[in-house]
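Take a look at this one chain, the form predicted alone, written out in structure tokens.
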Amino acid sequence: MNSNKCFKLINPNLNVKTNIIYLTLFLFCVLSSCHKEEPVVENDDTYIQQLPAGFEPMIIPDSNQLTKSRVALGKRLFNDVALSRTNEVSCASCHKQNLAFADSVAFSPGVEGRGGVRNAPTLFNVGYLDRLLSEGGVPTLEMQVLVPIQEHNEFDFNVLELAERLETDPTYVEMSQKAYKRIIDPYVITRALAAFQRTLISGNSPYDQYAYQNNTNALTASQKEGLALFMSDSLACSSCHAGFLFTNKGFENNGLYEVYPDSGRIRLTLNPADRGKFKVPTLRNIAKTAPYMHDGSRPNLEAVINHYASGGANHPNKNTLIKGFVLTETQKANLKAFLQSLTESD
């Protein structure tokens, strides 16, 4: 097979679906071409995990176990925007650390300007999911890289071609041996940045204090009576954004629009059930990761309180729990509150 051909997967002219099974192709073809023996790690390398009280187990892969020098690696990679065709945007640029590795905009520009398409989500606690992306098309941590790698309104790049451009500095050859005994190839940099995202994990928040750390008092009185009203089933928040991850991995239709201009997960299934569907997002520091929905059409969470309030637009495939709820202005304010307490400041 000619390994252009190959290697060349991502279509803005293609829909989701065909897109996603060429990517499976995609990691077929690197995967064949791989040790299936795993080199040997030194000891002094082991990367220790430490999880936040209340948080499960993070299954990793056996053929990508962290260690020091992999996490190092991939953290070069994130910040580094040698990944874009341009050299003009990296990982970073869209998922940036001082906002809980989301953006503060509702679509990122990606290389010569190009508007994207989606928000950018937060990367924190990232390991513990699957189906990534809003449509869930991409099974693995170590698949996701390669959809920006390859999209037009990003980096618009090719992941052979970056490899070769990454094979030209003598530091990225050292890490890679480093961490992967091999060169610097599409195996070691899709691995390397699963290995660095599964470390991006975010738990002590005032919330996980009062919750998971016995703090009492860790949550003001305003934000138990959020708590309280987060939990209740008049208003069924914690339905969806449920468990120590504030997500239940799920796709729902929220009422959003009666219209979608953007599909959803259809795109991906075409099913007509799955219109209007996107994944469900975390709330985990979400006063850092506004604005909100897929779109960004949500500028701050009163937005969004009130969105849930007024049951949403009519729409077939709208979550049947979503039918509005009255409160008071005091009410709302303390369910602010409460979703503020779920973001931590380390």
Ligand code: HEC
The other form holds:
Amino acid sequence: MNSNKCFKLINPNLNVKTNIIYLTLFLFCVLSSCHKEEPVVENDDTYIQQLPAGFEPMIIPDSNQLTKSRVALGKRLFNDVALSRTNEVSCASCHKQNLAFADSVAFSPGVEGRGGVRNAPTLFNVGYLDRLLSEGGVPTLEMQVLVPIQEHNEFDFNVLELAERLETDPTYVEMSQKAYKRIIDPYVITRALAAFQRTLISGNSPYDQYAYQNNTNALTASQKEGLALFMSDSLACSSCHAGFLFTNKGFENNGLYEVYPDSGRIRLTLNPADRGKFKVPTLRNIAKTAPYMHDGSRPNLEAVINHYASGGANHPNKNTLIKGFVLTETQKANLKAFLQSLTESD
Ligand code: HEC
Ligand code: HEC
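Starting from the form predicted alone, produce the coordinates for the form predicted in complex with this ligand.
Starting with the chain above, the whole complex follows.
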């Protein structure tokens, strides 16, 4: 989804900043419904979040603590084409479970086959991010839900009409009462989908077994060589792809273009220093999420490695760490093998 479009939600004739203010107000109105949260008591609806070794605790809003019934409702919504105006597309159409909740095409089609303009990212571990979308303009998973629902190229619908549609389904009525003690409305739809997404956690790749589970044989010799290259100062990959998610959660220009067709974070901040900057993506499950970059312009990991080796295109905002390097074919294969080791097999 294109957040430019998400601003259009309000009024395409207003400037971006005004629209952001309106959008924020709109989201606030929809999402802050007066509802007293029940204190969490352990019962058979309690959802125990299992975090892999090496993972930090996830911050979960008090107003949307995880329960089994909330996650189950969110999962049903995530897979339901009723969320789109034409009953054609679900969240799972673009965020496919077998592809680490990403897609194999550069631009996934929405309703009536309408093409998007950005590549669908993985939703694994998305509960750790607090600046969503490539330019980082959406702070919570609850708010993000409204974007695909309204987006012309995605569901092309309206959350109020969607709630009316779902109210006619007795299963949703029942699940909603169980999960949030209220009818299925925008409050419930946004929260249940967010709760479900906070359970999409992946942290048992061969790399994890090696790094956090003391299994020195989990990586091949080639992958270990690749890990050393990845962490080296000369390649500098780990300066941006840092930490247990392999992202410093920042926004960087990694030199894809001299002139960016999609201008990136500047659309949110209007700051020229942010032109061509995009969120540093996680590299977890990278073997399943080709094609790569915000526009899916790099078809495979070889193309990504060759991009960084070449130093990329000249752009005034390009990070100085993107300066090119020379690797032998074997070293490139090792680096690729390491990247693949960040992928969980099941
Ligand atoms: C038509 C394809 C499509 C559909 C349908 C769709 N998405 Fe997405 N999703 C995308 C694309 C493309 C992006 C990246 C947009 C960007 O970076 O601006 C994205 C981004 C996201 C993100 C932000 C991830 C991040 O790392 O910042 C979340 C969360 C998300 N989608 C959840 C959902 C949910 C929940 C639904 C259903 C309510 C949904 N998506 C439906 C294509 C889709
Ligand atoms: C200056 C920060 C920076 C450095 C250094 C860096 N990257 Fe990236 N990387 C990014 C950004 C930003 C993106 C996303 C760009 C976009 O969406 O267009 C990205 C994207 C990627 C992707 C595609 C991810 C996806 O889901 O589409 C891969 C793979 C990748 N980088 C690997 C590497 C490797 C390997 C190195 C070292 C050779 C490296 N990166 C060095 C910032 C960096």
